[in-house]
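The chain below stands alone and is given as structure tokens, in the form predicted on its own.
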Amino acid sequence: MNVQFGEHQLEMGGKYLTELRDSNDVIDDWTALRGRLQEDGYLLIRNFHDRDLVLNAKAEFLQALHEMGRLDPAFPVEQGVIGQSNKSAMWGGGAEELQDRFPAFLQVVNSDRVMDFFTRLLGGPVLTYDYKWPRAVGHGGSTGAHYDIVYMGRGTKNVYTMWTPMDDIPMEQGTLAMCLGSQHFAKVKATYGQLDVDRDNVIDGWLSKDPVDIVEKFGGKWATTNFSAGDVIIFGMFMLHASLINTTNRYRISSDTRYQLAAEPVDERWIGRRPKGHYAWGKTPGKSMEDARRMWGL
């Protein structure tokens, strides 16, 4: 099977792309889960969320897309068929902003199940960033390869992202992909991994839009899979990740949410009643990633 990843058609099982492995085999063994996270750089857990709750959240986002005029009126709203404008959507904001519009979504990502899991995984009481990142990706949309640390690195570095698909999402709809071994790319971590997009104003923050470029220059291999509603993938701040191209006529709806030990320093941009978010990034002409990479020797 070939999938569209950046400008490339990559073969699943070929040189550049393989299948993610799930960690359901060790789901009740916290020592093993921590070891798997250290070894693989991620935890893929099938059926982590209640599927019905996730689909309720999906319905909220589809209704929002309908009200925005983003869906094709020839199809039922619940199918999520992309309208003529083919515009993606991002509903990033704090709990105060999201509660009225997307209560089912917050019920999923702030659930007792989620908070208890991270408490056990990290070994103490945890908090979740008040700011959340739900989004709908249109046809042809994708995300370039990046570390999350460049967007949220002002507190502890031990922050974990949970990516939640809000539906059954096959690879052709633009699934998330991990660059295996990238948490150990020493030079990338020491250069790109020290970037702060608000301080340094590098234009898009993505290390590369080309997944083959990453493998050829730094090593590793990309991995993805077909996801079902209820699945999650959890990873740290120094795990390069990207998404495949959405080649379908349906929106890919997913969310990024963050968790850390409550006792550790917190990036102030993402917490509070109305988190300020990126206050400087993109407000003035920025440096290109190409120029930054030349400066870093990458």
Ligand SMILES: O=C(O)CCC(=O)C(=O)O
Given for the second form:
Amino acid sequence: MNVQFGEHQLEMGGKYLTELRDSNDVIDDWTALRGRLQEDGYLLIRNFHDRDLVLNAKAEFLQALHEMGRLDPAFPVEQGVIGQSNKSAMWGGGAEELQDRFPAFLQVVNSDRVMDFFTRLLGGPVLTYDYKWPRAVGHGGSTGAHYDIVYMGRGTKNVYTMWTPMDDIPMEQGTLAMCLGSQHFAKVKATYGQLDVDRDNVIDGWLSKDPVDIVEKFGGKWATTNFSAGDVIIFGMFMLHASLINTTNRYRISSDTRYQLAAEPVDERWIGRRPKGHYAWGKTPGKSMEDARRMWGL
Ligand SMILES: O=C(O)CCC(=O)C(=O)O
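If the one shown is the form predicted on its own, what is the structure of the form predicted in complex with the named molecule?
Complete assembly follows, chain above in first position.
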């Protein structure tokens, strides 16, 4: 089977792409889970959230897309068929903005299940960034390869992203992919991994839009899978990830949310009732990643 990733049709099981492995076999063994996170750089957990809650959250986003005029009116709202404008949507914001519009979504990503899981995984009380990143990705849309640290590196580096698909999302609808081994790319971590997009204003903050370029230059191998509503993937700040192209006519709805130990320093851009978010990035003409990579010798 081939999938569209960047400009490439990549073969599942070929040189560049393999399947993610899930960690459900060790779900109750915290030592083993920590080991997996360390070893694999991610935890894929099937049926982590209550599926019905996730589907309630999906319905909220579909309703929002409908009200924005983004859905094809020839189909029922529930099908999430992309309308003529084919615009992606990003509802990034803090609790104050999200609570009124997307209460079911917050119920999923702030649930006791999630907070207890991170408390046990990280070994102490945790907090979640108030700012959340739910999105609907249109036809042809995707995200380039990046470390999350470049967007949220002002507190502890031990922050974890949880990516939650809001539906059953097959690969052709644009699933998230991890670059296996990228948590050990020493030179990339020492250069690109020190970037702060608000300080350095590099366009997109993506190391590359080309997954093959990453493997050829730095090594590793990409991994993804078909996701079901309820599944999550959790990973650290120095794990390169990207999403496949959504080649379907339906919106890919998903969110990324963040968790860390409450006792560790927190990046103040993402906390509070109205988090300030990226206050400088993109406000003036940015530098290109190509120039930055040349400067870093990447
Ligand atoms: O959903 C996507 O396309 C990108 C998500 C992402 O970059 C993240 O979860 O950190």
